[in-house]
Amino acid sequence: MKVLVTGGAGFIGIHLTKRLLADGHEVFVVDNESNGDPALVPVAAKYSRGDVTKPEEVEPVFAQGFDAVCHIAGQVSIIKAFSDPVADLRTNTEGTVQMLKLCVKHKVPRFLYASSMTLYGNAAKVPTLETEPCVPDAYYGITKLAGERYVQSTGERPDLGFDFSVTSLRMFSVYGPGQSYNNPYQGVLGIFSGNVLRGEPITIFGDGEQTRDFVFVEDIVDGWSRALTAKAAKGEVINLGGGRATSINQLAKAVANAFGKPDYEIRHAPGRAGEQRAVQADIGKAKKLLAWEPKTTFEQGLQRTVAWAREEFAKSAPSAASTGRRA
């Protein structure tokens, strides 16, 4: 198949990129570079710079005739979404319709939508099945609300002359090797690996009970994948988590212990506008439609992003030479 990755340069499209290509598939990306680094596209991938708010900067790659579109670009910061609401409903909202535009223009007959766990709020059965209502709190999570209805209705559309096939994945906690550490934004164990790697007290907003759903970036690419050919995706909305819950108390001490530091310094601040009280994905509409469960324990994937992340972070070290201390 002929692919597009939009928001390809990022954490999961790089790696979506790459499962893609090994899969046998010509892949192409675009991304406007906002938080991804085109240097990391694989370079069997055809890359453009492109904003998917902007179509007249994206339409000329829909020229390559496509066969499916994955679509992952958008704002992903819930502290993002607040401070600056309007910029998060144009990326998430109005960059994913310009995308089905381009979609029904082009005819492409394949659209995979990244979806989030936020649009379940505060749930009120744990773990959530895909028909649990979703009322969420987050801005970010209204957004991409509207952007999974906008990407499900059009998929029901009567009219559009083409079969058009969408699905829905409504992504939990993702983290792995690659995902910034660096980023204040997003991504609560990158946020933490980060801390501790600078010296920094890892600090937990609320009282850290709350609890998250994390699934490694190999699975999630592995359920995009599975989803991007199943006949019984088609029109779906479906949950990828790792089925299990983990509090923010028991992540940090987690991370603190996987960098050999179980005494590190763990503060706790006020609770942030936004924040699920309790998530856990049940992922049996999953393991039945794409025969997909998560391979990778948490144990397991914390381990491989720890060490990552540790050697990363001595690539941008400043070595002794040049600071005149010895080794």
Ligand SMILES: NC(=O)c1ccc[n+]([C@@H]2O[C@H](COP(=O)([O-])OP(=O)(O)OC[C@H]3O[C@@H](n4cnc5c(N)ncnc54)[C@H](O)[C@@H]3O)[C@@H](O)[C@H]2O)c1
Second form
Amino acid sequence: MKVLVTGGAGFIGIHLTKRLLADGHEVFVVDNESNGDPALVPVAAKYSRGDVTKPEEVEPVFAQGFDAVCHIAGQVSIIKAFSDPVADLRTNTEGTVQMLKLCVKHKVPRFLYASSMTLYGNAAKVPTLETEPCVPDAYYGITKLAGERYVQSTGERPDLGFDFSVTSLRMFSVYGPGQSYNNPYQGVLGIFSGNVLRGEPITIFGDGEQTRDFVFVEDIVDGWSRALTAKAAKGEVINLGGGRATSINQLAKAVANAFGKPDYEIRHAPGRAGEQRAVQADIGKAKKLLAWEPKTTFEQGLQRTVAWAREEFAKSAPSAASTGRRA
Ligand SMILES: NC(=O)c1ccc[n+]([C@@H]2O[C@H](COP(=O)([O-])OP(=O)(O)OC[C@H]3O[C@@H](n4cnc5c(N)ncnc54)[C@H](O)[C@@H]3O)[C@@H](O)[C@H]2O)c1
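To complete the pair, please output the form predicted in complex with this ligand; the form predicted alone was given just before.
The complete assembly is shown below, putting the previous chain first.
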């Protein structure tokens, strides 16, 4: 298949691009480089700089014709969404609508959307099924939910004149090699790793008993790869999570242990707006429709992530890392 990956220079996008190439697809990437690094996009993929909110930048790419679009581009920070809600709305909702419009115009038959566990807000039932009501408190969750509804609703339009099949993949807390450990706005596991690498205390917001469901990035892209071609996925919303709850207190300890520092300093700061309390995916639907389940245990994934982060950190700060002053 000829596949366009938006946001393909970011954390998940790079892993997905690699996976789709390995699957034998022809892959094109667009990214506005706001949080991505085009140098990390595999050379076998064709790359163009472009902003999903600006159709004039992305339409020339669409003009080549695609069998599928994997719409990954997005603003991922809950904190930034509160501080600049209009930018978040533009990227996550308007950007998605623009991609849908281009798919309709160019008759792209398949569309996969990077949805999020944040949509559930504080779900009444945990582990959470896709049928639970979505009542996000975080602004980020609101704009991702609006994006998802545009996607699912467009997939049901009888007036398009062609078969447009869509799937929204509600990803839980994705982690793994390639996730920044220098970005305080995204990925709590990456943030804690960065704290340890730089010799700062790990800071937990709130009491740390809030839970998250961590899922390794290679398992996530395996889910995307299956969803791309699975007939049963068409028109569906599907959770992709690890299926296990880990508290932030447990996570902080696990990260410290993985760095070989079991007594590492952990501090607490006041809780933040939009924080979900209990998060855990019910992944029964992904098992049934995609024959998917995560293969990487949290312990294995954490080891691989920490090994990668150590290596990257050593490359970026060789003198400090080799003397151990910061580690
Ligand atoms: N990381 C997670 O745990 C997680 C969980 C659920 C959903 N998601 C969703 O998955 C997607 C990817 O997340 P990620 O963790 O890889 O984040 P990321 O920031 O590493 O990747 C997002 C990419 O999108 C690009 N981008 C942002 N705005 C753009 C725009 N207007 N036009 C073109 N490109 C743009 C960025 O430059 C970046 O390369 C996002 O849509 C996010 O909402 C992520």
